[in-house]
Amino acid sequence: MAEKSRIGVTGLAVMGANLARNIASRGVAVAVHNRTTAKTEQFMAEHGSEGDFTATESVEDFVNALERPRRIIVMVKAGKPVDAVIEELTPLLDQGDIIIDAGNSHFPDTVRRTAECEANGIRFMGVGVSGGEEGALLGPSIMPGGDPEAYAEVEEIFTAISAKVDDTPCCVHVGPGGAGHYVKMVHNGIEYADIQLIAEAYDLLTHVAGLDAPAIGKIFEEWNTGDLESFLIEITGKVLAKTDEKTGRPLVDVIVDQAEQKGTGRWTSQDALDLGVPLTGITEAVFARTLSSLRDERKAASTTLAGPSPAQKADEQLVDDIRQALYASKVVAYAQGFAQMRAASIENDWDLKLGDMATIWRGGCIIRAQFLNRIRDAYAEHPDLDNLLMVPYFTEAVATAQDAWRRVVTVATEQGVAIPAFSSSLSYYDGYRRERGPANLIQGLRDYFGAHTYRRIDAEGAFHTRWAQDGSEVQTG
């Protein structure tokens, strides 16, 4: 009888195939399966010699090829395809077997699937995997959620295939139920904000500073040696430096200005609204992508709607101001994302260790950045931290950058360049640092038209004014 494989991967598109190759490269026997047999045959023809793979045609053969408890990684498109795979696997599995959804599933689906699998005696894990195709093959950041005992069955494999920073695996058990996919969702939301901020910096350097793509690419290359050092800043420099072979122009100049999205940023914003967390940077990034999709409308508006007359201003001060504004806004985006995870942890009783999230995001994932070390250290010192802006390092960093940040928002407004992520991040900062804002008037108006009551600064309880009657105030609670 052939020896059983230790783990299985079903779904051999690029991410699934690369994850299977990564696992096999660590000396682990892997059974592989795909809904279409041709895909499995292609995988084996191209990569079968790289490790101990067992190719299977049917789901039954796939399940039978695995040692017990069976460990099955599902790498198919999020949504109904995941449910279809689970439905097909369930009758073939035994008590205690483990199904691992390592795709970009929405965390409420993971919560539901966990309960459904548990009812059938099957352990379910929702695992966030970040790093794209290259990360899946060479070492991603892995965010496993679900039953801790199930995680113990795959921990050795997951930590082996994950990225390493300072010999520390970028993988840690996040929490129960949907926690793993939730953290991956917020990671992707921060990614949206990060990319939007970079795009706004590029826009300013192009249309206000008057620089071309290769020159801006060199600026990003230089920025990647300082506080902004990160994967996204690094690849921005490379994208801007690329020449289009067909036209000889910078490739970025011939790419259509419509940004697509797969939904994780939108999910992040929707959940923040449900939790009551102000997530301005990520939400504005989602809106900016939506606005970019209105290309025909924007083309018509460009010849109809008035704006200021552009006056380019190329100087070193502006370039450095944009760098500082980018860094300060990036700090706000991460602060908001971590505040959202904290709120979700409390709401769902997940007991998320936010310092661990910063630790596993330092390598492998898309938002890996130098300053995640600072975030990790901040949570090590203050585990119950409300907001990263209150940590001395970030308090001082944003204070140092604020004058430049304000100049950038001013010049962008004067020149008619849209900067929703820069400006909303600054507004969030200004709103958060104010002891008293204008919401007192909002509450007064709500009480006037809807008798929603208000609280007073000099007395306990809730109050209502009879605005349209005798104008008297009554205590209601």
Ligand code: 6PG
Given for the second form:
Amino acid sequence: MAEKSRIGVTGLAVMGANLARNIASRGVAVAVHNRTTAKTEQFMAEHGSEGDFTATESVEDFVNALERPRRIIVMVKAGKPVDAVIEELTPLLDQGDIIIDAGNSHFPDTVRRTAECEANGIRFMGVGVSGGEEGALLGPSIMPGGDPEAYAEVEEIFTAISAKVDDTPCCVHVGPGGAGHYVKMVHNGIEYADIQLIAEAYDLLTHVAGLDAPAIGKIFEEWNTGDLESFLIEITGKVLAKTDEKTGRPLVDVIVDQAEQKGTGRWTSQDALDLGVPLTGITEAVFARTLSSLRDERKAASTTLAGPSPAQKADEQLVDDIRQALYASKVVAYAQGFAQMRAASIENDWDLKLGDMATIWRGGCIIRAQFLNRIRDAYAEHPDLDNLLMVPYFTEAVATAQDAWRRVVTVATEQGVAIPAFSSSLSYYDGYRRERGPANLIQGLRDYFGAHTYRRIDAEGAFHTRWAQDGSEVQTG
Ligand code: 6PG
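The structure above corresponds to the form predicted alone; please give the structure of the form predicted together with the ligand next.
Full complex below, order starting with the chain above.
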């Protein structure tokens, strides 16, 4: 009988296939399986010689091909397909075997699946994997969640296949239960904010500075050598530089301006609402994609709704102002995303080490960036930090950028260019740095129409004023 494989991968679409190849490339024997056997055959034909693969047809064969405790990576579409695979595997597994969901599952599903598997003696891990196809093959950022003892069984393989930055693996056990998928969800939310900010900068450079796509591509290439250095800024330069073979125009100019989404950004915002965390950058990014999808309505509105007369002013200052506004808004988006992870960690008792999250996002993943080193340093010094903006490095970075940031928001508003992420980030900043905001009036109004009570600055307790009666104040609590 053939040697058993150390790990199995079921689901051989490109992400699963590339993860399996990555694992095998480290000298680990991998059993592979797919619901439709043709895909397994195709995988073996194309990659079978790259490593020690055992191709299996039935789920039974797949399970039998694995050493124990069985380690099974499931890489199928999030949602029902994950439950279907678990259901098929469960009766065939033994106590202590490990099912690893490495897709973009919604974390409440992971919490539920963990409990369901536990009831059957199976250890379930929800693992975030970022880096797209290439990352999966060459080294992704991995965010494993679940039982630490189950993690110990796969740690060696996971750290071996992950990206490395300064010899540090971009893989660390994030926390129990749904923590791994939660952190991956916030990663994706931040990815949405980053992308939206880049799109707003592109819009301003196009419609206010009057530059064409290749010229803007060069600006991004240049920006990638400074504070903004990151994978997304780098590929923006490349995408903008690309010429369409069919028309000879910049390819971006012939791509339809409707952004799609698979749900992770929306989940991040929904959870922020549940937690009561202000998450304006990511949420505006989600809404901007939604607005972009109303293409027919926008077409009608474009000839009906009035805007200011465009006045282009291309100057050097504007381009650098946009760079600074992008950086400051990015700092806010990350500050909000990390504040959300902190709130979720407290709420769910996950004990997330936020510095570790910054560390494992430095390489392999879509939001990998130089700037994450600064975030890592910030949490190394202040593990219980409420808000990244309060760390001297970021306080100063935003203070330096704020005049440019305000000029950009002003010029965009004057010229009718929508910048939801730039402007909401600035409003968040201005709201957060105010000792006293206008919510006193909100409380007064709530008390007027609904006797919802308010607190006073000069006394403990809850108060209600009989606004429309005799105007007297009563203490209610
Ligand atoms: C990653 C990416 C990956 C995927 C996004 C795209 O980290 O590798 O985030 O997970 O590209 O889910 O999300 P949308 O389709 O919602 O933009």
